[in-house]
Partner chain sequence: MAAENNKNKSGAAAAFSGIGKNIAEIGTTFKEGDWKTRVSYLIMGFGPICRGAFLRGFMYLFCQAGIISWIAMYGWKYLSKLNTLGTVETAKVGRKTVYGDDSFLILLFGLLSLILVIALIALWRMNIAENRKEEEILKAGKKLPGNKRDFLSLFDSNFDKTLLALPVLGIFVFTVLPIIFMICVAFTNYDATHQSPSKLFTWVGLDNFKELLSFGPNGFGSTFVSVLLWTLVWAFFATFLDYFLGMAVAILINKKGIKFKKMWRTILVMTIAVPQFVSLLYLMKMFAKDGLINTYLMKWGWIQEAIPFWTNPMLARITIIVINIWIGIPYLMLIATGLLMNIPEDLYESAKIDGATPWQMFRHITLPYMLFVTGPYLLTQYTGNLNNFNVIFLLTQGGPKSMALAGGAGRTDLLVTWLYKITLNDTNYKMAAVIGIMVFIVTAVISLVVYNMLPSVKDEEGFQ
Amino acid sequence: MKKKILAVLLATAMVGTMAGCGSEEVASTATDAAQTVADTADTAADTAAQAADAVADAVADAVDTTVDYGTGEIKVWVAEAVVDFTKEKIDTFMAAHPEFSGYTYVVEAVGEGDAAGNMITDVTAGADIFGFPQDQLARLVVAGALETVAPENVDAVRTQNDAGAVGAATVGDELYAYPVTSDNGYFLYYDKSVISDPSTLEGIMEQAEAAGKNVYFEINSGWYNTAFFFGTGCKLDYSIDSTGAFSGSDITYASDAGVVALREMIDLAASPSFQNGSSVSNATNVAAIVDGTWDSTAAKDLFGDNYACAKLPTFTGSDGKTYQLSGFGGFKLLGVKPQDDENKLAVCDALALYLSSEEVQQARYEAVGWGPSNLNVQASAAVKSDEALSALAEQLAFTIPQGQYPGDYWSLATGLGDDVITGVLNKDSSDDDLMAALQAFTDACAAAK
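Show the structure of the chain whose sequence appears above, on its own, in the form predicted on its own.
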């Protein structure tokens, strides 16, 4: 009976008061609700709604309200900012599902990063359901701290959430977690009175220079300078062995594509308008800055009526080709711990799917501003009117989910960027010089711990 209650959650997410309905009535009501969404959503949202509608047809087969799901306690770890919100949603879930009344729920404030570390240290003592950042996924899988998403849930998760979030929850071909947000990444904030066209990096710099204004981009950060290298197609991947240790790497910075990326960083740094940085609060005389949603309030205060946002621009490489700046994307995921009791596992799966559902993602955005991964919520009027989240959503389509990287990588990436900023690597450097620098970087990263 492992994980056979997808439709319990799906029905709750669509029509929260379905408790007590017969399975055929639930399926019909859920289908009607999904169709209403499909009629009002845009193309991206339609896809998710149709998928939800299809899954809802399985309600009659997936839900058996006569099953005794047993008793017990389910521990849930979430970030402090959403503890009260999560408690309220669990109460709603429980009220709609008396068949789970034998369970009590304990919601504890444990930050996503701490939750992953705690689970890896002691899976048995860890939470049954827990939030974590996507860069901890591989470690959690190796530690045996994550149950795979139920096969009957996979289509719903994959089609109702954006591709970046789904990729962040996947190892190999297996889906291991439920996406909750797509809101950790970077994009462009800019002053629209100065930058009339933010589509190309060359254009942005030209407009900023003409106005005597600054453009901020933190190119000596291993998080930000991947925008150039991933944009040209370079790889920066690490594998982890059964003990959780780094066991190998696939790094292709020492390549023609890497030279194009590095030369673009050099061209950017040579502009009189370039400033190295990524914090709106520390920026001055700003025309544009590459930053994230965490600085949206500061950016609005800085630019006032001229506040605007966009995905990162394209650039024309030294090879004459056009590239889209890329980079890392970050996502919050919800994991379920493996359980000895199949009934408890089924309840945990239902609750995790509900807490990551369209209904709850919409409410969570309204309550605390977390950017949704659900396509329907992304297409909602409230989220679309949020310029920062809209720009980030567009940018995340071009990014790579941040995985697990050794500590040395970050200092090595800083060193590479510093060589550009200080002029060690400059416009007069030959392609051979740049290739040599990238080979040294690649070799050091491959040996990083």
The other form holds:
Amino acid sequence: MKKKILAVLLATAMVGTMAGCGSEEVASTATDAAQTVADTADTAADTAAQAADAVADAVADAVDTTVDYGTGEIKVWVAEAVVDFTKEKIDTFMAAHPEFSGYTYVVEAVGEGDAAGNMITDVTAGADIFGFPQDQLARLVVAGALETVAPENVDAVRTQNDAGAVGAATVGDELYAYPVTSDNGYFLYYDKSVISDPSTLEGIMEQAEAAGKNVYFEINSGWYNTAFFFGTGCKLDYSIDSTGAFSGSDITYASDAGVVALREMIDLAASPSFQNGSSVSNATNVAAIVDGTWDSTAAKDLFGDNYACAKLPTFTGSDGKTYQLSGFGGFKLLGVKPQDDENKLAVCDALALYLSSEEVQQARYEAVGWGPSNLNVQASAAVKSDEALSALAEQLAFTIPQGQYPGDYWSLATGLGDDVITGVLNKDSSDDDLMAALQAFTDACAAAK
Amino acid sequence: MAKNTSTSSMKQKRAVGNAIAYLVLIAISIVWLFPFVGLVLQSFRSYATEYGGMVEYFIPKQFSLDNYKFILSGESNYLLWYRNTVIIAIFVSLFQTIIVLCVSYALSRMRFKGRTFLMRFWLILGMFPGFLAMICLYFLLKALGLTQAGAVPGLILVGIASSGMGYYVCKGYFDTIPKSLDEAARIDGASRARIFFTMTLPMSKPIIIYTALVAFMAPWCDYVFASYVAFGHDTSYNVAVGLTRWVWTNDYQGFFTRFCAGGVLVAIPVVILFMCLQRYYVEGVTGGAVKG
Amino acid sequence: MAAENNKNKSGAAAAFSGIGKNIAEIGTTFKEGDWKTRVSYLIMGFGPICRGAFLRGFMYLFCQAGIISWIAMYGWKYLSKLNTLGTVETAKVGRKTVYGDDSFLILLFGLLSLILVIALIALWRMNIAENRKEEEILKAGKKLPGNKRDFLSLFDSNFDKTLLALPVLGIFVFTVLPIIFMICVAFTNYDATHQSPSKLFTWVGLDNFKELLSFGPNGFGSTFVSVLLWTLVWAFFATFLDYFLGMAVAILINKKGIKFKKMWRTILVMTIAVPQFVSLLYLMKMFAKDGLINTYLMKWGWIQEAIPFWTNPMLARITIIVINIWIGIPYLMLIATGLLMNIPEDLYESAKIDGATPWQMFRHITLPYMLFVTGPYLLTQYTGNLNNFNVIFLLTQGGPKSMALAGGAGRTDLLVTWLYKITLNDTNYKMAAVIGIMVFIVTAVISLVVYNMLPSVKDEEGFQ
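Show the form predicted together with the partner chain, please, the one above being the form predicted on its own.
Full assembly next; the chain just shown is listed first.
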């Protein structure tokens, strides 16, 4: 009896191993053959995505018979707010693409900032597709955590999204990510009952002070305080080479214009109504807050009937001239991580393209109010009439598309902002003091590349 | 007569002294309880009418159970985080106690080659900041498949693995148990193991409870390493990771009162347990402080 | 096994001087030993097995087989690249990414293999000594201890080995190995631009230490000094303020005539029981510029402008220390309550008769006693506070930052919180490792110096 069992076990084991080898061989030849077909198939799939769903299904069915994509799990990291939305859309995608049926997916809530950090820490354990703010792009490319956009998708991405978004997803000449939103900019939410005229910063502060309410502006963030520096005409540019490494910089903060901007920040920070912050739910007793579209629901909840938004105000500088607050126009992107399996990469590419497509951007706007980067969706009536988005659009006319900045820039800018808030730089500082601080800032930023 | 006045003035003095002492104690109590009262009040603030963000007033305008309903319903993974934390805390507490007892007994009662070296070596190891090892631990756990989905057993493993180094207090306690008892038992032919299990352990109830209590409380606060090991895997978070994200990440607007409610629910069992076992805790810290 | 390894390390210091003696003994054992002993030079434990000591013999054999097969199958591919930390770069084949050498894993598992090799050599040496011992016993005409006795000794004379095996192994894998690893990282260029597995990193010698001590405009030097100073100051205040105030509260509660002693203690102890991430995060919000405290103070007209608890560097530091008192007093109160009761009452009685004031009694009886007894505790508290991560991290995250500080450090950053930021935000592991080593040096030096000054160490019998 024992012997018999042993024999059976042995036999199965041997068959198992043989089958193992066999299938592997078959699989590898299959992939070889498939590779040649893959390109055409993918382009077919992409054009299909743009066409009506019914057609897409038909094409997809046709593709199904020629390419075996194998099996696997695709992990997606997106912000908490769109987890359910993303799941729903991936279901739709999977249903439309039976050729990818071997793949399962999992969507996890990882905020965009965290996602980039995690991807850099351990790319192998990171998500296959992840959302991130565009300022992380160079860092991700340098760390080898981003795959370039599939060649067959490049044209579609470039033509369908606004130029700023495409530029933001590009390092060197390579397109590295799929733009999802063009709303990563900031503008002013305010309480109509407190602030009647949001057109000048001085006016806003005066009205808020009179009402004993707070105005939030996160001036210790390198993202928000460009509003002042860009507003007075300062430049902050880094050039990067094709590997994502920084190769040079052009920073003109240490100038008369920079001093005007810095002095305005100091004046603002000196107001009793000023609060440093940009999160609606962490703000109390709010008259106005400089924030982005992602907080529009929270802002509506907070202000209720008095909810209003506008572009950022103008201010009168220490030199007597009037400047419009500027800032960054930024974008949220969807990245695909490098894969050691081409089939999986193809599936990820197709999925990322879909999740950044016109159809999904439209739906995402409707679901959570994220401003689209897709030109057609931007032109749609609903988006155009959105209060927050139109305030943003108005503001975007004065902003500078966000480029790539080294990590040190952000912490230096926080240092500069904190020096203003803590009073290291204050109203009594002479222009020379301010110039010296800005010179130090510029030097450190230039050295950071 | 003279004596009488002096005692009455003494009494008066004492009464005044006591009154001041009471005032100071009441002031201290207010300062100490204020944040907790605030936390509890905020957790009962109505989400529907007052939103869940920060507010500038102390007492909510309208009380409701909105926040508790939210965290106890399936809308967030709070219950899962809570379960993870309880599991981690129980296992860490159990095994850590066992390990600490073993190490302490060996170091207190046995004399073997390398004993002083081992104690000195561990003392020196303890001076390295823990974060240094964090990334390395992460990859070790990853090699064992104990990150992300497996973060809970991973955290248990890490929590237990190095617990031997925390033997000081327990060894100090064992040192106070007279050695003559051991020696008498050994003359009667009892083995070391027998002495350990049948004599030393039954006499060590306070220190066992102290060790278990301290070990049980630690995982509730573990934010840094726990979030690192979970690596974005929402269902593997513990309460500390899950709840701090509600406060720190901008993705969660209006979660402040929910954080308060979650915090209250975390505090309740720990506080109750602590209050019940406070006596042992005092014995432990006092002993530990004396013996270093 | 790790236990043995550790012990051998302890032996290593002594063995190092007598290394020649060891080699001589290995030689003579071989020359004088029988064939079983000689075979044991190749197959560990062969001698004991042949002589019937299966338990010992097989232990050696299993260890040898285990270590050798692990290194052959797994460890060698890392160990062999340990000198360069990998040379094969990650490459692209079409759209596919083919990962090259993973410097991180090479360093980690290379070190593990290296340690295992050392352990194997140590075991081999023990195996030879074992053979010699057995031969000598047999030569003397005695019998070898039986397997059963060997086994039972694990619960009696060798009970320490049973008790310590697992804890020592755990500490080795999860504490010693990571620390050795990070010490090594301090000598590599492992940072954001050399991130495995996509990029290789390699040995760079002392470059990182030079960077830490570079005092140029962008160097880490001045930041390091400033953070270090604050760390020392913080630990001093956090330890001693808590200590004296805690003692004062304990004396207050212990005062004769005070009722509800238990209730007062229970109220204070709440801060120990409530997890810090809950209470400290709430306090952080409470003290914010737009938080409860400022709002109410302004509403009541006590202040005109909000107090910048967190945004003024000096005030932020003070606020942190004050909040830490809130956390620390209860611990000290508990400890002091227990200890105060141990002071013989007659000391106070006689002092009273001599007309001592309460302050004099405190100054000459209570304080010396407390300081003497809690000296070692104060020291551990101090070193603990040097590395007190939670309080700083949950309250200010090290902020406010300043242009004057490099590496993202803030005005309230301790070395550990700075280390944490450098690790997580900048993934600048090499500098984190260097700072970590500095933290160790600071902690170790302070501990060593203070420990030898402690009265309870100098005079062990003093108060007992």
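Source: prediction; values computed, not measured. In this text, the rigid core denotes the largest set of C-alpha atoms whose superposition between the two forms falls within 1.5 Å. Residue numbers count along the first chain shown, from 1.
- Core-superposed comparison between these two forms: the C-alpha position of Val383 differs by no less than 2 Å.
- Ala270 is not among the residues whose C-alpha shifts by 2 Å or more between these two forms once the rigid core is aligned; its shift stays under 2 Å.
- Rigid-body analysis on C-alpha atoms gives a rotation of 34° for the smaller part relative to the larger between these two forms.
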